[in-house]
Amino acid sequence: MAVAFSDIPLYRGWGAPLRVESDIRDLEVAQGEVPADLNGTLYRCGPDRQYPPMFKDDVFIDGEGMAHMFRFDNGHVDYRSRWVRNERFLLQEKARRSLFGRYRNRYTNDPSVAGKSMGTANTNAVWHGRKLLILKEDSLPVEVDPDTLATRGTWDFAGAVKAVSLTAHPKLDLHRNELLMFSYQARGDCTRDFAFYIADAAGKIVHEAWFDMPYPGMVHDFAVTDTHIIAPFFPLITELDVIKSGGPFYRWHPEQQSHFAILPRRGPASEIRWFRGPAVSAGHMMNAYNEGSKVHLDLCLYRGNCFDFFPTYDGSPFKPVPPLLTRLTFDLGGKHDGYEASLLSQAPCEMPKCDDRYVGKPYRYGYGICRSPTAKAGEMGFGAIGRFDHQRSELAAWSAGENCGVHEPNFVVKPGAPEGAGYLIVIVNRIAENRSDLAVLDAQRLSDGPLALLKLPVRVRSTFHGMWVPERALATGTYLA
């Protein structure tokens, strides 16, 4: 059978699959001068299809991992790109076409295939306990090495997860070397089992907590304080009978209500605190913080659904709302089950972050990707890179220019400096020359420009997660504060 992409928007110009293993040592300096405190290295992640899809019409979160990475040595910066060949990887590439059907849907899978993982290992980077873990929330962790990018096998953190597959998004506490980490639908596709892991420093599962979903949904997502875990379940949930008919995996249901457990970090299941409130969604989560017996919790909320390609239960056309960083407060202290909700910034914004040591704690400053400050009116499209200061309500941003677009922004600690003291190390589209550059900027001075312009000769035609590795943290495998 030939390889032939359809010709649909999605495999067009930029989106085209790219399908390219790259090594480039030493990446030209294009505009300023690499920061010379900056070592170590940017573990990035991101979809490409090995094979044309089963079905024209899948998903753009869908395709094979592509894991990357860039590693900052005095000045110099080397680049590397390599598939990460999993189960579903190998298993195509012995076919030669893709095996694997619709999003996460087992069910329209080429039966060769049955009961094979269906994971793409395409989501996030994360480095600890030693180990570089690639992550899909649909399967557990890969490993791959942290040097040469080769894959080393699944990892279920030596037996002790149970659960069937890990979140994409755990959070690392770089106070106490703890990875905080989730399963939903733990035990397998419609279940309603979630599972709580947290791992220490050797990557050694110390706690876990199991409890029930409101509903089989999607969790992409959560947020830690120092003392809790908020888990929020909004309403794109999945449902046996669809999936097995070969519809989609999720469907959004407006007339449920969205859910928020909030767990001590420690506790059992038997200590959540549930708050309830309107059907809303969000793919992301800036951070969390404590204030006496009050939880906030900052997201990028859409008030609607937040996925246009998982379709309205009784196929009400889709309605495109913003996101919009939002806060949340949940009182622990107080009798009822709902909220308070207040907007903190009206420009659209998405991919959020804050300064690494202040994950779980009060907090000034958070970055992320928003629309462009010279974009015309009515566009929403998200071409600069924004920092959010909360005690001034500001928003200063950066623009990467005109048909560009950025990749999630990654911030880069100081260590002993004061919050926001850092860089942001950002992945730039360059559309128009179909190829890409990586800025290093100032994260207190975005206006300024980038410090470092480093220009590749070849596209990285998507990435959506990854994290920033100092030099010595590689080589411990512990990080400071």
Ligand code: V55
Given for the second form:
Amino acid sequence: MAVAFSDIPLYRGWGAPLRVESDIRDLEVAQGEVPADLNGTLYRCGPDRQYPPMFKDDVFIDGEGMAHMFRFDNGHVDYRSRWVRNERFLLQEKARRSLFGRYRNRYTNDPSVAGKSMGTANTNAVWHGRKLLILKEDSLPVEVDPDTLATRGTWDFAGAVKAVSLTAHPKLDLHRNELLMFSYQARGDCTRDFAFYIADAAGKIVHEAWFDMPYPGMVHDFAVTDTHIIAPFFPLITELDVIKSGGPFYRWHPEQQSHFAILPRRGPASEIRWFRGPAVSAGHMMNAYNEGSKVHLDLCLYRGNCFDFFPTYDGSPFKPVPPLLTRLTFDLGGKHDGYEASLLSQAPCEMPKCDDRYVGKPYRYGYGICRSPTAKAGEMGFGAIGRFDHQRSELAAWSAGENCGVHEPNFVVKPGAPEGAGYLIVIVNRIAENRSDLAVLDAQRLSDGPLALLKLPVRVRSTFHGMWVPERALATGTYLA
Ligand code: V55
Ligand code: FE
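Please show me the structure of the same protein in the form predicted together with the ligand, now that we have looked at it in the form predicted alone.
What follows is the entire complex, opening with the chain shown before.
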């Protein structure tokens, strides 16, 4: 069977499968200078189609994982990308075609791969416990070599994780050197099990708590405060009869409620407080923190379904809604199960981040991809990097330019520096030129433009998430001194 991708918008232009692994020593410095104190590695991960999908309309989040790294070494930057060679990749490589069907729907797979992992390892990368883990929420992490990106294999935390999957959005507590993680549908497709895990600095599982979700939905991200974790449940729901008949893994159920479980970080599931509200959704959380008995959760909230490719259960049409940075406030001291919502900015934004030292703490600055200030009315135009100043309710932004896109920005902590003093590193899509740049921005002076712009001769197909790992953290396994 000849390898040919269908000519649909998903695979045209910037979306065209790349399928190339790159090694570039010494990226060209097109503008400015790489800061001398920037030594370490930016790891990123995204989807790229290994072979044409079995169902041509399959969703873009189902591409096989490609890991990318930019290593900064005394003003030099080297780039490398590698496929994540997990079980699915190797099976398909041998067969020279796709063997896995619709996104997460094992009932649509080729019979030859019955019982094999569908994991695509395409969403995020985290360095913890001296391991670089590539993550996808439908399966267990895959360990790769932090210098070469060579795949080492699946990691189940030395057998301690019994859940069948782990989130692609764990939270790193840089102060306690802990990795906080969860699994949803943790005993398999359509199960209501939620499992929360904490791994210590050595990567040993030191705490777990299991509880039932209100429905077997999608839990893409969660949030932590210094004392609690917040697990959100939005009504994008998996239904066994639907997937058995070859349908989508999730359908939007606006007639259901949103639920939030708040429990002490090390507490048993019996200490959960539940809060409820109307059907909303969110992919990503910016941060959360405590204020007395209150818990604040800042997230990019869609007042409706955030995924146009997961249909409404009753066939009613998708209604696009913008992601708006919103603060939800839950009162653990009160008796009712509602919460308050307040808008933090009018500007749509996604891929929210904060200074990693402030995860779970009161914080002033958040970052993300936002609508370019130069975007024309009516167009979404997510081509800018923004810094939200919650204290002054101000948004500072840098737009990458006309017909350019930006990936999630990663914050570089300057040890000992006050909150927000550091760099943001961002991959830029130069769409007209079909190639990418890497921009280094001063996080406190975004509108001045990049301190350094590194030029790639190739396209870095859009990535979802990643992290900056300082050289010191790669050597010691810990982040703060
Ligand atoms: C999301 C992303 C995924 C996924 C499920 O952004 C949800 C939300 C990158 O893959 O599998
Ligand atoms: Fe995500």
